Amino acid sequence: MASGILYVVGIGPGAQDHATPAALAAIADAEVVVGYTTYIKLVRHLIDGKEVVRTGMTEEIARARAAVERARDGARVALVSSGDAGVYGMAGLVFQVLGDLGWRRGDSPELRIVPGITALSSCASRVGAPLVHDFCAISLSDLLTPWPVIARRIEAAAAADFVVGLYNPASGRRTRQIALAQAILRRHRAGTTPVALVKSAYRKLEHSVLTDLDTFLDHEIGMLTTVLVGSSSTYVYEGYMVTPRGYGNKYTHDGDVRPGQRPGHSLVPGEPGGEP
């Protein structure tokens, strides 16, 4: 029996222009394409003549098992996931299924993980440059992670002044968590902190709002929304959300080094532009 191949493919935000050539090549090579119904629709123009296995929301385990089993039988299989399959995607579940089966490197199927543009990256590109300095991502879905754990992570990220990307912020049955997240964040940063709400970046129903920490709950927020909360240094310029990298701490606008600072060396405490 021929050794199968399992491609775990991040298709990006959905538009073919933002899928990598490697992702497109993996789908083209596959005989079987497995995915959540919505994601299959995003690549339907790429899968004519292929066997397609669709599953609904909350059927992730069945989806991963179907992909692994077909690949173990010798097929070339593409398991598609939006964004990057390794970021809140299917890659981790694939390893869980493979582990349950006792799979080892060198066994069938051959595993190939193909990265994609994440929701964090695609949404950020729609509103400016909010992720230029340190940031983190936190999912507000408590279906698999207890809320106290999520709340502790939000508290830590807020206290550390990260730009925070919130995935899965709300749904029809889950609206409390985003309000609790706002309350935690407001304890650590100003109500005027820029916040971007981006729904379905690069898809037909795309919608973006640039607002602030005090008022962002006044806008519609759902499962297809990514919430980007700025750090204390994030600002709005010409309708764009920008987080500075920190060049102004060391260099003037002309590119000259500030007094007391040296290129390629740590900021000097107590000097102009240095740490206090």
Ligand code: SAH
Given for the second form:
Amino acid sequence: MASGILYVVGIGPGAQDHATPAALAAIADAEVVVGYTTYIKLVRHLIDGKEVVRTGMTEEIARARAAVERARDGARVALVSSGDAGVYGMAGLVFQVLGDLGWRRGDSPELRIVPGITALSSCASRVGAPLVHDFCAISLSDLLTPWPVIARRIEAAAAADFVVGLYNPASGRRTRQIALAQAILRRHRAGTTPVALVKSAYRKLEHSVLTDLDTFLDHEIGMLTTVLVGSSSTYVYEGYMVTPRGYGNKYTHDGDVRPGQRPGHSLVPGEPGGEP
Ligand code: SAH
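What would the structure be for the form predicted in complex with the named molecule, given that what you showed me was the form predicted on its own?
All chains and molecules follow, beginning with the one already shown.
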């Protein structure tokens, strides 16, 4: 039997302009395209004449299995996810299905994992430069992860002063988690901490709001929203959300090195910084 290829493809946030040429080439090369209906719609202009396996949101396991089996039997298959398929995407499930089948490297199918722009990057670009210093991503979905585990991670991220990107913040039925997350973060950060809500970045009906930790729950937050919570040094400038990299700790605005600091060497702590 011919060896098949399984492309696991992230198509970015939405519009084709933000899918990589490699992602588009993978879809073009595939004979079979598998994905959640919304994502298939985003690439519908690329799939004329191909066999398309569309499935709903809750059929992820069936979708991954269908893609793996078709590819194992010799087809070139593209399994399509939004953003990056390796970030809360289908790539993990592919390995589970392969494991169940006893697949080994060198067996059919050949795996090709194609990266895409994840929501954190696309959403950040819409509101400024919020991720320029240390950040982490946390999914608020407790469908597959127990809430106490998620709460512990929010607590740790909040205490360690990370910028926090919240994926899957809420859905029609699931609205409690974002309120609990707000309460945890608020214990560690000022109520004025900048918070951005970015819905459907680079898609139709895109909408962004720049607000703060005390009041962001007053705005609509749903399945297509990513929530970006600033660190203690994140600030708002001309309607943009910015987290400084720390240049102001070492250099003055004129570009001179601050007293006691040396370029190319570790920052000497305790000196007054030029950035918040
Ligand atoms: N693999 C995807 C993430 C899937 S989890 C990626 O890498 O982006 C689904 C969550 O991602 C959504 O609940 C939302 O929080 C976020 N998301 C995905 N696409 C988005 C977009 N275009 N705009 C805003 N948030 C998005």
